[in-house]
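Next up: a single chain in structure tokens, the form predicted on its own.
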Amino acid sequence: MRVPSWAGELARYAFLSLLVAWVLVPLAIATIYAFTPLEVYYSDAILPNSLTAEHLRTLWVLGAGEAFVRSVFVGVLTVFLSFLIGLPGGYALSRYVFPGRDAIKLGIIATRMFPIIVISVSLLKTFFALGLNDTLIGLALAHTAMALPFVVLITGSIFGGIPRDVEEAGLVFGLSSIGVFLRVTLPLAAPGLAAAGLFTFLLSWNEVFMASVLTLTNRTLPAFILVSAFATPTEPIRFAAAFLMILPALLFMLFARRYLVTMWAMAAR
């Protein structure tokens, strides 16, 4: 028996609708209840008839503001260090053929095989010896170690999608190798690199295990929420904490859509 075409389309749209609901419904619940007054939240009302920012102010008083700033600082520093090390590595892997290149790629991927808890314990002992424990720089270095494999492989794919003829034309017109990289290659790769940088920032922003183990007084927002915000018995404050965590991700998707499409197109070449 042949299935009508409209039935297949209906099944596809129903499946896509379930996927969208699976993602958006929890986000909507966290956003709504983050601004719901206590008396309305604990009433029988399903949707609030009034909104309040009191829960966010309470989190700010508890220290979420300082934790937010620390998370931004660690994320920006992680992006800077990851690109400072990862961009040359990705470019070398995409442009040059040398002995052991495939082994290096495999080794980069293999670093993601180890559980974070094993790396965290080793890093904690090392940071104590170096005086980097409970510091934002030490946490940024740990996040850089996590982000480097991603940065090297993604930037390598981006650089690999840029034709060599363009770089050779720059050399013909008198640019040095560094000049070609700075004035030709980087501008062409900028959309993909911007998306990779935003992904790296979100990796640092959402990381909680290392932030909880390696810091005590200088905790970032995820570690602060895990230790302080979720310890409160008031559930709307927990929703407010969740809202603070998902807000940067939503802004990221809003501003990075065109960069993501460009990056995927370049990586697929």
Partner chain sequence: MGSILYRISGNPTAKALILLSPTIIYLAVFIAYPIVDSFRIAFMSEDGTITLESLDFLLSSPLSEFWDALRYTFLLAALVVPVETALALVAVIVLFKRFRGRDAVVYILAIPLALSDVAAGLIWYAMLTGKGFLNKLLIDLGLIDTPIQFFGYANKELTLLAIFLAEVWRSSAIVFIILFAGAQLINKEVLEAAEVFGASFYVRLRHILIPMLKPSLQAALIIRTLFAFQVFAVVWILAGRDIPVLAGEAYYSITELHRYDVAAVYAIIIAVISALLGLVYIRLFRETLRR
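All figures in this text were calculated on a predicted structure; none of them were measured in a lab. Rigid core (definition): largest C-alpha set, two forms, superposition within 1.5 Å. Numbering follows the first chain given and starts at 1. What changes on going to the form predicted in complex with its partner chain:
Could I see the form predicted in complex with its partner chain next, after the form predicted on its own?
Partners and other molecules have been left off, which leaves just the chain.
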């Protein structure tokens, strides 16, 4: 017997609604609880009828503001360093065919499989020796190591999407190689690179292990939350911390929508 098509459609929409709820409900609940007055939260009311920013303010007093700024600083520095170092490599991988190209590419992919935990112990000792422990620059250097393979591979694929002869046209009509890169390649790659940059920022923003072991007084936001904010017995303050962490991620989602599927499938590889 054939199932009528409207029943199939209904089942599909029901299933998708469940999936969407599964993702959105916890997100919404944590966000709402971050703004729920204490007396309401500790009552039996499931949802509050009024909201308050007092938990966010408390968090600020505890030092979340500085931690937020530090995280932004480390993230921006990581994006800057990893693009400065990785962009030329990505360009080379996309543009030149040379012996050893696949080997180098595989080598870069191979470094991606080692989590930051693996390098953190050694880096921590080295940074102690160099006086880079508890510094944001040290953390950005570590995050750059984590982000660099991604940046090389993703920029490689972005440049690979730009036709070679569009660049050659630039050469023929009077630009130098550097001129072509700056005035033809870069403008064409810009939207993709911007999305890749945002994603790199998020990699750093979300990283907690290295941040927690490397910094002590200069904690970034995730480290601050893991060590300090989580020690507070007042639960909604923890949710306010979660909200602070989530915010840039959601903004990123909004800006990078167009590149979402391709980029993340790439990022995962």
